[in-house]
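In the block that follows, a single chain appears as structure tokens, in the form predicted alone.
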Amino acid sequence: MTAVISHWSQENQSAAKSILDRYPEKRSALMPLLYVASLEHEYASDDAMREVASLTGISAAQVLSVASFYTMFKAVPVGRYLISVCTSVVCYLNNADEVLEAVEGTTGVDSGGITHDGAISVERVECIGACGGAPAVQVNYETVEGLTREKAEALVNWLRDAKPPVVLADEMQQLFGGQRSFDWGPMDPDGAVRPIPAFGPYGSVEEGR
């Protein structure tokens, strides 16, 4: 029988078991297990990395080497809403610095910080693949394109006041976005429920309003 972490939630234990059962070589399950561990702990904590090490049969140092390479695995707690502002070259040339200043000014925290109530974290990131809709921002990895300083301020205030339980890219684009990279097509009713990329099989995605 595949071993799982007994104090994890039943949902995450089931997800971990399903992942491990798919991989004859357990170390190959490292990244999806890190994802599940991040759901359990809300970030890739030291405990989370030790638990993944025990499940895969590798050292905690080896887990750390992977977790520290991929920026979506956070080494410290983040807010309920993680605002990621792209400042790569195309976004920068389209006033991403003003968008970042607006986000930092409205939240009251610099890039890499978290608000005193733990609601919002802010980070500066490199390219998020939306150059045609620059400047682009993500909230819990849901993308909004074509923001302005004013719309960025409005986005922060909306997150703070409305406290949406599900963050939907389409909803934010309609409310705060501008020029898009391309036509997104049909509305997507599913979104992120945590500051972790929405991924249906592991319970980090829900249908919004």
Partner chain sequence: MADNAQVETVSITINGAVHEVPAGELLIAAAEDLGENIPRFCYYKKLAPVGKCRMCLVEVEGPRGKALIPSCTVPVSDGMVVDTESTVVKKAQKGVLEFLLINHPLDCPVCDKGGECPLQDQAVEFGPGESRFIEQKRTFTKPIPVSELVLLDRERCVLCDRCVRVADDIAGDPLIEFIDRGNHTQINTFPSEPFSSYFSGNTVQTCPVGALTSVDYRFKARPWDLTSTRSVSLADSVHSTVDVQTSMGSIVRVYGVENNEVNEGWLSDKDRFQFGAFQDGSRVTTPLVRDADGFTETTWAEAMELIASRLGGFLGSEVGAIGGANNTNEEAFVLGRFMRSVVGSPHIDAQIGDGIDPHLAAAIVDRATINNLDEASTILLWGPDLKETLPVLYLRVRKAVLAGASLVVVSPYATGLDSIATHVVPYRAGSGPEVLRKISQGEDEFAAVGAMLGTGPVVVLVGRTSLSEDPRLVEAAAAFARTLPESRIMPLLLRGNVFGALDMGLAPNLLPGRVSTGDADAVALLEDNWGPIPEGPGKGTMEMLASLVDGDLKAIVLAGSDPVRDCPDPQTAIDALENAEFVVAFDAFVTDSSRRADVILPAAVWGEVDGTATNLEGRVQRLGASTPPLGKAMSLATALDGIARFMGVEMNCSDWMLVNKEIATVAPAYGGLTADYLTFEAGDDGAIVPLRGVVQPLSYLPTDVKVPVVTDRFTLHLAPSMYDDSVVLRHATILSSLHGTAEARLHPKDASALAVVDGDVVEVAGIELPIAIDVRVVPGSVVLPFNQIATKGVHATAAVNIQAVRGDV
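Numbering follows the first chain given and starts at 1. Note that the structure is a prediction, hence the values are computed from the model and not measured. Rigid core: the largest C-alpha set superposing within 1.5 Å between the two forms. First, how it differs from the form predicted together with its partner chain.
- Once the cores line up, the CA of P24 ends up 2 angstroms or more apart between the two forms.
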Contents of the next structure:
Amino acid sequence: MTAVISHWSQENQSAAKSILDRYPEKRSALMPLLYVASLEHEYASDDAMREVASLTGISAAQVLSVASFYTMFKAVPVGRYLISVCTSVVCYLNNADEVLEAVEGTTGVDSGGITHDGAISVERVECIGACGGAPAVQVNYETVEGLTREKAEALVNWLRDAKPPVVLADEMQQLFGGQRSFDWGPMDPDGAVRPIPAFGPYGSVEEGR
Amino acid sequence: MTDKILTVRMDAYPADSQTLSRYLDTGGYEALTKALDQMSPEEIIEEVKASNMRGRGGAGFPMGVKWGFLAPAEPRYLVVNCDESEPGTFNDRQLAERDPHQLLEGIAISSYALGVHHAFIYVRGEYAKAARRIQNAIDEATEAGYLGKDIRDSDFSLEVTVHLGGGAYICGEETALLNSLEGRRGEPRLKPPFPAVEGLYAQPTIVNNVESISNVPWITMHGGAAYAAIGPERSAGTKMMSISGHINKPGNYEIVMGMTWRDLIFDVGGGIPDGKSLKAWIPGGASAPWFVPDVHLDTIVSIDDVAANGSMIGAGAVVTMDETTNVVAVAHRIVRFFAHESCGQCTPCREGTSWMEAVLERILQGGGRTEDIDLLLDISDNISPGLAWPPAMTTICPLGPSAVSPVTSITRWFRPELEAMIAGSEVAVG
Amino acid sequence: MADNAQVETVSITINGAVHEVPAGELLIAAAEDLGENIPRFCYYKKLAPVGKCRMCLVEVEGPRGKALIPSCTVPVSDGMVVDTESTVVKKAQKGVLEFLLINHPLDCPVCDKGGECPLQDQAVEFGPGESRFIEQKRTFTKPIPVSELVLLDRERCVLCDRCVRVADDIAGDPLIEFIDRGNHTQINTFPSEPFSSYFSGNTVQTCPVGALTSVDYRFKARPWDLTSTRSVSLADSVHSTVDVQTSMGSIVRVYGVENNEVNEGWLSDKDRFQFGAFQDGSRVTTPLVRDADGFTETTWAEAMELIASRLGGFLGSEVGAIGGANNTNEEAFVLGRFMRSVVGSPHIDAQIGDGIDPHLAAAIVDRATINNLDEASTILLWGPDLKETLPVLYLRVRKAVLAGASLVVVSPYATGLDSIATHVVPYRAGSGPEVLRKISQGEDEFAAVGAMLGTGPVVVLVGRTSLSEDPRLVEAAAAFARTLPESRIMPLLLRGNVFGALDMGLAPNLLPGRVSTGDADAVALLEDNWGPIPEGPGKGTMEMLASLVDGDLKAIVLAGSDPVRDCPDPQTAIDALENAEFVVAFDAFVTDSSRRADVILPAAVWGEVDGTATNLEGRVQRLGASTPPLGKAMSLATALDGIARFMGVEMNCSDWMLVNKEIATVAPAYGGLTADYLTFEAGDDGAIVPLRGVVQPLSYLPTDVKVPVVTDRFTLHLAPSMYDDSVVLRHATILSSLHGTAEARLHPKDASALAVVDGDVVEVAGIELPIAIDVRVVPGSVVLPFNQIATKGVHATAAVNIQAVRGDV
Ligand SMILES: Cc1cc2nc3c(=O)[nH]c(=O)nc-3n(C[C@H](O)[C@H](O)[C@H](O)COP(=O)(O)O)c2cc1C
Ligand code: SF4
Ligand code: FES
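May I ask for the structure of the form predicted together with its partner chain now, the form predicted alone having been displayed?
Let us now look at the entire complex, which starts with that chain.
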């Protein structure tokens, strides 16, 4: 196994190993490993999928089949910040289309695109479970709720100018958010550094200030 | 009488309800200790049966009855469904982020009752924060001996694994979820066999929703009968309702069922903003057929009453629409959602949902034709013959038929509006 | 012949009529058996149901009234009440069909499937005529090659999942999969990994629409002008049942037939596509005689006369014959009769020095059938890599293992079955006897293997793992197999009809009907029919070649054999043919052997001759001629009959039906197995040659006589692979590009001891090859592929030296 991913960072290698240990069957580790591979290879590239195939003992075609089923494993390079704008029904009722317009307008890219400098990707997504704070967006899968056209523009500009090293939901909410789905409670110190969910055992988690 | 079970702690201690210390301070893990020290697995199952609690994930299947189906083979698994992706639903997110130990204690008690030694929590990929909170709680609880090996000096051991999804609503369907957890495409399986007989890795598996499991500590502590005594007979217990859309006070509310929709929308939810009137609402998430004020406002919020009125309470997502709402556009958004989320294995769902999306889009863009209404209904009928609810299906799972709900709803309640839009567009188009 | 064991039945009602049907059967299949054809796309009898297309919906009465359910996913149950024709059913089916058609291209006129397409058929049956779908159809680039053999048109695909199941579940090659989801779902491969499965053609055959087509059939014919002939494939000794389809006199397509005793409908790509070789422009189509300038065309009469006079000029014992393994039983029989009774020689061998003792191969008692695999608790494979050599048998072993049998693979190098084997026992080439001793005694690390082999019924598949392996090891393994509980043994030889040829007496020590040359009764019976025959045993192939070199043998008949390429010692074969006074070759091609002949006679090949053939389980099946022989090519039997007549002997063997009757007379084992008995009727799966209680003497060695090869050199594993440089594959148009690259495979430890890395060139066994470092090689061995272009001429000795020549690049 290590022979295959020996070029991966030490961190990602040990993440891969611990993920495989978490499951009774190797193939179950497929999706978690795709996140790790996407960290290592920037996105779910062919090379990333080949590595995951050899780690789980299935064919590359099987990995592709699974990876392409889900929306969060990206087949093309994604910017450092991935802005996912929900335009499902409840956000739609609360003017999500304006938020999307604002994000597309400010970044200059359409949904599915990436800015020239490769810094920001924009996508239109279906419901992200923030309907109580509609319209909502996620940046690197960290949620901001209660946006407006203006706040969305400000959020994009902030990402572009301030280049936050860690994307923190609470920080974004404080700066740009409004109505929330529920009381979030205390600040969450953890955030995402890459467009991959910030989840400890695997993913792009890092503690912010 | 108790009227809140799940949200008591987070309401009282918003600053730290997710921590182990607060959880222990407020009676946490006492139910687990009681279960391990004083109760046999069978007794717990009996209490859950007696509670009459119906699964909160949408289908409303009695939890105790499902547990009773678990086949004897070893190993067995418990899988907690935290894939919550249905538009309008966000209450599992709150339960996971704000009181993860309550969920874990429920998992530990349930696993003990079911003879499970490895439980999984499948969290949708977009809920990274919920996953972090749960993982932190697992680490704390393991450290403190509430999870892991020989829990509380008993000979019961339990490992809990958080599994992050990859972005696919269909993985909320329990068998699609199991496929996904096995590292496969999230395609629902043919049933039978049901998961309780052949689930994860073809072993007996119970799949329950986050909210369902979060109720288990309370039931263990206070007894099934006490739970059953809350609310209407066949809608026992409290229910988390997510209220959103055009509403003054969007949010999650833990309610006792039995009130009217008027109470729920206007009292609990604070009514419609800007003094506008209510045009329609979805009583149970994007899948559910819509309700309208003239007919349904004074009907009862309960699983059976809503079913009797041809819809469902589902996972408890209420979406309100005010008088200005373009219902065709809303229907289009919902159909688009299901088309996007269709796993694609069934022909009627894969082709039918996209077809309906295209027709609705064409109507919205001014290209509607008179025959489109019949066409939409006939496509719907080919996905869900008879257009009733709960739906008859030509598909494997109810996702396809769910896409039919908004179409039948607008043709049923707002046909003149739809016709006018088509007529206007015919004029406009020329 | 399937046994008619008592099947339990249940009673179901279909459209008001009550029927008894086999319990547990799927509703769709039960209905079909009753003549009630429920439309379907994803359901395919030999695949696990997936219920995806939803075409087969029917109404079944349940506790809550009638419900629509897919009939392909529910087993029948007693009292089930089914409606397949209600308005609800018809509406649902019509709806599904419409859904399938909205995105389907309207290119039926140029689609290979047009005319035999269920989508087309049902569209005609249900057809709304005009489409209600006015939106944009889904488009994909079309068609795209997914391998050298198969093209994919994703627009035509109905996502029925058949190809994925065929590739993944049946063949174990998960290379073609669903990509994306929902309405964007498509079938495809991983970008850089084509669908290079040995079984890819099965997906073309099972695809219900024209989405997967084979490169060689594309635009070749329309189904309505195809003529179909039932036959069996002679690509290897499994003999998969096939339909050979011709259009305007040439074979255009070969389809697998569901013979549940043999191939269950599946084929290897060699079974399916190698017919292209026989229509190749380089076929020998007229007799050729050598003169000063090389070969000159001649007439059959002149060629026959020449051969008759030359052969007549030698003593019988100075002539030998090699080959016959690619012929029908009748042709082989006539070759044996010609050699023994006309030429008067006992020197006959259908094996080319690459085989095993003919008694073991043909006359083993407790011989296993393929279906015995399904009942086995344990399967032991000690032989060639089945995936490479007997691919359809590989499928059957795989199936049995997935259904629960334990598998033990013993082989010097990795095999295609290792991934599903319970135990894999690799050994250094040459040390087989030592391993056998340890396994048989359950010694040390072999305790678990020994225990597993103690759980019967055991089916043991034995053969030579490589050309460099001592054939006596196979006998020793078979002797050990005999001691296992409820064991059945399947000897493995690979070539086309080699078992038929042995049964027909094309062996130095066997007479027709699997009897020993020493069996006086058998000799007497033959002499009654043929006149006097020489006393056996005669020389085998390697002895014949040696005798040609030293002059004991003077003339040799090659019957479709190519010893220069196929025997373990190619140099001796070359010397033998160059030294022989007279060589006659019956061949379809000019090969490295036949080009050294004095006369080449154009042989009719598979697809051009009628007859019977016997497979590796001893099953005899009919073989059909679907086209006339190309040019002046002629069946071996007819040609020999003519030559015999020039030699003054009337064999009366030009009509295969007469020969077939004679076989039944002079080879008692074949009594009753006549062509009349073996029909081409649907469901006819041939018949196993009975053993008739005659136990042949088998010269088994005790398991511990052979000591391991102890050598400080590398022991050689020289093993055959699916796509080699054999003459048929060389000429089979679409397969010819598929032969493997040749590398010398070494264990990393040995490579570092030799100070070579991947790609470095070494000299090994007289040739130069690049190195491939491979952990699956046992230290001390070197693995070479047999008969690839680069390994042509390698002598299959036990041990070789390896010398580094130069670094790569
Ligand atoms: C399309 C579809 C989506 C679903 N999504 C969810 C979900 O997000 N969360 C959930 O708990 N149940 C979901 N369900 C229901 C599950 O299949 C299952 O019934 C439930 O998780 C069982 O838990 P319960 O008995 O505790 O309700 C979904 C069902 C369908 C058909
Ligand atoms: S109904 Fe749709 S989502 Fe459900 S299994 Fe069928 S194709 Fe998949
Ligand atoms: S044939 Fe039954 S669903 Fe496809």
